[in-house]
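For reference, the chain that follows is the form predicted on its own, supplied as C-alpha cells.
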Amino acid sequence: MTQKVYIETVGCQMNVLDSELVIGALRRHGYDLTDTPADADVLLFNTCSVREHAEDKTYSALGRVRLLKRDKPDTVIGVLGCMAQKDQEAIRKRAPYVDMIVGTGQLGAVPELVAKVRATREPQLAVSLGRTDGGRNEVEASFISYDPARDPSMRPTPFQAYVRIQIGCDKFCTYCVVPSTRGPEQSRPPEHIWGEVRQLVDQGCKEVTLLGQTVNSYVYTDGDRKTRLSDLISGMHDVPGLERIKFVTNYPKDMTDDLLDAVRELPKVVKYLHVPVQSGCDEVLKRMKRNYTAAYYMEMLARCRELVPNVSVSSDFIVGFCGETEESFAKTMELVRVAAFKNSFIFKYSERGGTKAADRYPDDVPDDVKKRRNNDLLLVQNENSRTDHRNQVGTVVEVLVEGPSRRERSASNQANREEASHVTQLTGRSMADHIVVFDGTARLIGRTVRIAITDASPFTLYGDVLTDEVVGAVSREPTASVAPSRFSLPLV
C-alpha cells in the first residue's frame, strides 16, 4: 500500500515553503498527501518559535497525536523546523514519543530518517551546528541546501509560489531567534534561482515571491561579480510566463536606491513594500538593536514613496517590549499615525529563550497593558488602512484571482461554486497587494483581470470585472476585527 504523510505547519511563509519541499522530497519516495492525521503512516510537525504561541501549538498537537501512536505504533512522528533546532531536550522530555528531531538544516534528510526510524526504531535527530559550536565556514556549511523538488499541491495557488534567495540572518535583533533557529545569513548563488523560477514558470506559476529572513540584504559575490537583489529581480523579470515578482521581508537599513529603481521601473515587480518598524521609539529601537532610530526609518519610507510613487508599504510592531513606557508607546502610535501603512502585523513581546533580550532585559510590561497597548494600535492602523482603500474607490487595478473569498469557502454549495460558469465570489491581490474581492466564474481564477473598484472596508477592495464574464453584483459582510493575512507570523 501507498504510504501516506500528513504535516502541520505553523509560522511564516518560509516554513510554508520548507513543507513544499519536505512533501515533494517524500513524494519522490512514493508518500502521497493526507490531511487527515489518523490516515497518516507519517506525521510531521514544521514548526515556529518566534513566538510562544507557536510553540504552545505544536505541543498541542503533538499531544493529540500521542492516542495515534499508541493505536498505530508504527507510525513516525516527527518534529521539524525552529522548534526542532532550538529545543531538541525540550521536545524529548514533553514529547518522548516524538521519533524525528529535525533542524531547519537537515530537511532534506527527512526521507531517509523516516527509513532510519522503521527500520531501527531508534529516534533520529539532525540539527546543525549552532552559532558557537564552530567557526563560521563550519556553521554555514552545516545548514545544508537541498534539491527543491516542488509539491505545487502545498502552495497557496497552483500560479503562485515561494522561492528562498537567502537562509539565516546575521541582525541579531535581541528578542529574534532566527539568528540561532536559521543560521548565519547566506545567499544562494542567482543561477540557481533563475533557473528555479524558470522551473517553476514551465509548471504554471505566474507569481514568486522571494524569501529571505532581510530578503533585500540579498548579495552574491562570485569573484569580482557582486549580485544584489535589484540584479537578481532583473535577471529574471523577462521570463516569458512570469507576469508577478514579490519578495518580503525587507531590513530598513538595506533599503537601497537601485532597489527601489527596479521597483518602479520594472512592471513586473508588485508595487509593495514590507519593512518592519518594530517601534517608534529610540530608546525601545536600541534595546531591540534594530541600529536605527524613527527619524531615519521615517526618512526611508520618505525615499521609498518618492522613488516609487504610489507605492504601498506595511509593517510590523511588537508592543510591550521590555523597559516600554507609556512614552514610549505614545512614540509609536505617532509613528504609525504619521507613516499611513497600507496595513501592519501587530504582536505583543514575547519572551524567547537564548535571546539577548530574555538575558539582558526583565519581561516587566504587564500582559494586560500589552493587550492594551496591542489593541490600540490596530485601531489606529485600521483607521489609517480604511483611509487607504477609499482612496482606492473609482479606480481600476489588475488582479491575479486566487480564488474564492473567504466567505465562498465557507459555504455549503461546493459542488455548485466549482462549475466554471457559476457566478461566485472571487478574491485575488492587486498589483499594490490590495486585497479585492469580487463576483466572477471559476474560469477567471488565475487569470489577471481588471476591476474597476466601487466600494471598501479596512481590510478589503470591493469591485466589479471589467469583462462580460461577470453578472451581479458584490455582497457587503461585516469586515472582522483582524486584518486577513494567509499566514500567521511575518518572516521576522
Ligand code: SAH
Second form
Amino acid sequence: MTQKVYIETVGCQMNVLDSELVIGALRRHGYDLTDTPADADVLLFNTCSVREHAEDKTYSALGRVRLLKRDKPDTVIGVLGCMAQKDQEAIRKRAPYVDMIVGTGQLGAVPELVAKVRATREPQLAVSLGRTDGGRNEVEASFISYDPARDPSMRPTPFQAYVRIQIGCDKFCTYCVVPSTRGPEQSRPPEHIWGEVRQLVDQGCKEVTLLGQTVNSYVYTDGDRKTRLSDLISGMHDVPGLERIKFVTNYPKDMTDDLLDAVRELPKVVKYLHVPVQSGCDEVLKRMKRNYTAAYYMEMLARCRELVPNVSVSSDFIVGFCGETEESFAKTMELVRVAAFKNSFIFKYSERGGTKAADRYPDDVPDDVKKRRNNDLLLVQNENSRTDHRNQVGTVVEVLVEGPSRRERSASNQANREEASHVTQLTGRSMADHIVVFDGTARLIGRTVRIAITDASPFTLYGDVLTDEVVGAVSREPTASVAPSRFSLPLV
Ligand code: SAH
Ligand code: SF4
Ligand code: F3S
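Starting from the form predicted on its own, produce the coordinates for the form predicted together with ligand SAH.
Now the full complex is given, and it begins with the chain already shown.
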C-alpha cells in the first residue's frame, strides 16, 4: 500500500520551496501527500525560528500529534528546517516522541532518514554543526539541487514557482536568527538556475520568484566572469513561455543601478521591490547593524523611483526593538508617512536566543508598547496603501490570473465554481504586485488579462476584464495536474 506523508509549513517562501522539494523527494520513494494527519504514515513539520510566535505554532502542532503517535506508534514524526537547526535539544525535551530532526542543509536526506527510523526505531538527527561546516559555493552539493520531478502540487499555483538563487545570509542583523539557521551566504551557479527556470517553464510555469535572504547581493564568480542579479535575470528573460520574473527580498545597501536598470528595461520583470528598512531611527538601525542610515534608505528609495518609474516598493519593520524610545519610534512613523510604501509588514521585536541583540541589549520595550506602536504604524501604512490603491483607479493593468478570489474559495458551491463557463470572482496580481479582483470565467485562470481598474480598497483593486484576448505571445496551458483553486496560505 502507498505510504502517506503529511506536511505543515510555517515561515518564509524559502520554507515553502523546501517543503515542495522534500515532498517531491518522498514521492519518488513511493509516498503520496495527504492533508489529514490521522491518515499519514509520516508527519513532517517544516519550521521557522524568526519570531517566538512561529516557534509556538510548531510546538502546539507537535502537541496535537502526540496522541496520534500514541495510538499509531509506527507513525514517523519529523521536525525540519530552521527550528530543527537551532533548537534540537529543546525539541527533544518538549516533544520526545519526535523521530527525526533535520536541519535546513540536510533536507535532501529526508527519505533516507525516514527509512532509517522505520528500520531501527532510533531517533535520527541531521543538522549542520555550525556556519563554518558548509564550504562556500557548495550549495548544489550541500542542498537538494533542483529536480524536475519536484512536486508541482505544492506550488502556489501550477503556473507560479519559487526558484532559490542563494542560500544563507552574511549580514548578521543583530536581531535575526537566519544567519545561524541557514548558514553562510552562497549563490548558485547561473547555469543551474537558468536550467531550472527552463524546466519549470516546460512544466507550464509562467512566473518565477527568485528567492534569497538578500537576493540582490547575489553574485556568482567563476574565474574572470562575475554574474550579478541583473545578469542572471537578463539571462533568463528570453526563455519562451516565461512571462514574469520576481525576486525577494532586497537588502537596501545592495540596490545597485544595474539591477534597477534591468527592472526598468526588461518587460518580464515585475515592477515591484521589497526592500525592508526595519526602522526610521539611525540609533536603532545602528543597534540592529543594518549598515545604513534612514537618510541613505530614503536616497535609495528615490533612486528606485527615478530609475524605475511607477515602481511599487514595500518594506518590513520591527517595532519595539531594544532601546526604541518614543522619539525613535516617531522617526519611524515619519519615515513611513514620507516613504509611501505600497505595503509594509510590521513585526513586534521578538528576542531570539543566540543573537547579538539578545546578548548585548535588554528587550526593554514592554509588550503593550510594542502592540501600540505596531497598531500606530499600521494605521499610517494603511492610509498610504489606500492612496496608492486609489491612484490606480482609471488605469489598465495586466493581471496574471491566479484563481478564484477568497470569497469564491470560501463559497460552498465548489462544483459550479470550477466549471469553465461559469462566471466567478477571480483574483491575480498586476505587474506592480497589486492584488486585483474581477469577474471572469475559470478558463482565464493561468492567463494574463488586461483589467480596467474601477474601484479600490486599501488592499485590493477591483475592475473589469477589458478584453478576453490573452496578453503575451505564448499562451501555454499548465501541464501540472493540480486543481487551479489551490492557493498558498498566508504564512508567518
Ligand atoms: N532576509 C530578509 C527577511 C528576513 S526575516 C531580509 O533581510 O529582509 C523577515 C522579517 O522578519 C525581517 O525583515 C524583519 O522585519 C522580521 N524579523 C526578523 N527577525 C525578527 C525578530 N527577532 N523579531 C521580530 N521581527 C523579526
Ligand atoms: Fe536576517 Fe538581516 Fe540576513 Fe535579513 S539581512 S536574513 S534580517 S540577518
Ligand atoms: Fe525563513 Fe523563518 Fe527560517 S523566516 S529562513 S523559515 S527562520
